[in-house]
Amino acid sequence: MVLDVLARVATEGAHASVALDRALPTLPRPEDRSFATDVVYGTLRWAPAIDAALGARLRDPDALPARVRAALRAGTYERGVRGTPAHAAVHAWVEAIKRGRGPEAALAGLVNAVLRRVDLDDAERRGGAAAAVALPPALWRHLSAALGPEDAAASARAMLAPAPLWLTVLGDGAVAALEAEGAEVRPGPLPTSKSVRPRRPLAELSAFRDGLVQPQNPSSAAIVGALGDVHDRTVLDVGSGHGVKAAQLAAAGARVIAVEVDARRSEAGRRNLDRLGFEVRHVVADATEPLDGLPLVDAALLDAPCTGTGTLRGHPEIKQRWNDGDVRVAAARQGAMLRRVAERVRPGGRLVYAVCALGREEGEDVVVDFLAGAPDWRAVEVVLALPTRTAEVGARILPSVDGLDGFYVAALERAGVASDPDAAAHS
């Protein structure tokens, strides 16, 4: 199964969250669904390291059957990386080959030789810094222009590490009900995320069910703080995807309008904040256009899609993926979302801009674009409940050890005089 996985995630793009959650249930006991999400997440995040290591043993990996590359990276984890006996690593991955179909099980022995002499510290002799820390060459290049090479390094070593399981509290008696099931629960870093180690599935938990809890990494949670007080006021969130932030909105008082451009993410997050148990505006638009349909409002949150190049940990193969076309591409649709948003935020309001990846690119760079052409409207501090890096402008959280995701965040304020939220509401 775990082969099945990673070489749909080579060959189809894949992501490996949904591969693997089609394949989990094929597994009938916890053991080993835990075994495979860490191999599968592993070695996606180890890959650029384990394919420099890799090839000083092989002279075409490139030309290998997905599944038998599938088969060396994970050994090659397996024996690195989670520190199993080689003789067990190397039996098991072997098999897997043996049982093959087509000519995949004549390469049985050359995944046997080559798992039996693969060694991790091949990868910085061949790689450099970069396979050093499990980076692609032009994405470490990328994030060590942004950050600097020392805290470049230290994010990319930082995502190399497993999250717990982080979840918003957003209903009374979260904690008791999970307890109550079994769980571990565990304080986080801001007092209503936790971190949770169920002994079911999160879907089976009467919390989850109930609409207590949300699943959030706490640098997006703490995102919404830049807004400020949002109690009775109008907000948009834009970029609302399944309602996360648009839930935490509305539980700060907020009416909230949540914008997405995918109708059925849109329908998706009506699903969540149903279960969540709030009331929001669902419009589905496409915010790079005049979003004239809408009121004028006191606040907006664009967390705006991106490269995810803060996500590493959760979403790895990103690394496989990232290129420095998307980037350009994801910067100009961020900018014109940027100022689309702005035109419907009031005088005196603010908004906040946020994205989930770490180059200057998709951050600052596009908010002092915004703010050349936008006289009216200016950089403020960016206060959040998470340690941050002031950026040249806005700040960033850098992923961490811990569990935490990488941000850029920015908080904006237009010129003017705040008007009566009632009436700006009803705009």
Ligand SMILES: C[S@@+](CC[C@H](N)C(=O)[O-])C[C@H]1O[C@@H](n2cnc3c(N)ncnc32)[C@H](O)[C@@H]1O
Given for the second form:
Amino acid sequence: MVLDVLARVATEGAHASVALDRALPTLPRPEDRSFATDVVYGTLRWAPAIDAALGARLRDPDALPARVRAALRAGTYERGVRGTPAHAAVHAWVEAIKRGRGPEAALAGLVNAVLRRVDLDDAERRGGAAAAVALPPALWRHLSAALGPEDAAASARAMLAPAPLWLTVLGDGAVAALEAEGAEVRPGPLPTSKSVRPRRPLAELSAFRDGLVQPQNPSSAAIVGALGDVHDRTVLDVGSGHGVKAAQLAAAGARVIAVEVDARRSEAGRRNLDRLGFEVRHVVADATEPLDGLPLVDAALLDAPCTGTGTLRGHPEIKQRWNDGDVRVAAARQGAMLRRVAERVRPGGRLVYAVCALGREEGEDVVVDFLAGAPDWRAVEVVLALPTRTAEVGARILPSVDGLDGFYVAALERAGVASDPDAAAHS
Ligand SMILES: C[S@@+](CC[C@H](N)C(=O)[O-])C[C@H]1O[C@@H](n2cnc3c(N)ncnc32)[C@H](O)[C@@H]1O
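If the structure you just shared is the form predicted on its own, then what does the corresponding form predicted together with the ligand look like?
The complete assembly is shown below, putting the previous chain first.
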């Protein structure tokens, strides 16, 4: 099962979480499910280092069938990172390949020979600084340019560790309800963020079903704070997705208009907000186009689509797909969205731009470019409840601290005051 999931991620561009969620029910024992989860995510997190180490033993790994390549990667992860004794790790993956179809089974001998000799310590010797922190070379250069080599390395290393399940508490009695069902609940870096080890899948817990909690990384939860006090304000949440930040805004007393281009996601957002008990107006619209149908608002949050380089811990498959071309496409879309969203914010209003990517191109470059063409806007200090590193404009949350995702955030204010703030707020 692990090999099929890894092969699907490699050849079909599947998301690890989606492919794994689909396959896990085929394993009846919880310990097998947690082993498979660790091996899939761990192998993907370590893949660039593993591939460098395998390069010392194989002439052309790319030419191998996807499942064979997956067995070599998973076996190297088990031996080199999990510390499974060589005979056990090698045997299991060789047997899996022997049971494979067609030409695959004939490669069991090669898998055996390579896994007996592979040594993760070869990674740095062959792949240098990038392989030492398990990043592809181009992504290593990209992150080093934005963060400097020291912070880039610390961030990349931190994102090799699994993340806890982070829950944002949105309703009273959430912790008691979680604990009543056997979950271990630890405080997180924000009063509303908890690190949780449930005994059962989250969707089965009453705290989740009753809308008291929402899975969310504390960094993502902290972003909303950059808007300041939103009580009784009308706030656009652009790129609203599943409504996670819309829920926080509504919980803080804002009237929220959630704008999302993908109609299915918007519907999923509506269902999620219903579960959480918040009333939000949903609009399906492309925010790279004029948003003329929307009112002028007091504040806007643009949680823009991005390449996700701050979330490699939870989405390690990004390492294999990331490329400069995608960064350019993302930055162009982010710039277009920022200009359109800014048009809907009233004079004196605030706009927060955020991405869960760490490179300059999707961060300060987008904001500096916007400010150059928008004389009535200025950047203001980003104040968050988590430690940040100041950027040329805006700030970053680095993922080098336990379990946090990385984000870039900028807070912008439009000059002037609304002629009638109440009218603007309620229009
Ligand atoms: C980073 S996710 C936002 C997650 C969401 N804010 C949350 O906290 O649940 C970015 C979202 O932007 C949406 N998006 C992408 N392009 C867009 C566009 N042109 N207009 C509006 N939304 C867009 C994506 O479908 C995705 O749901």
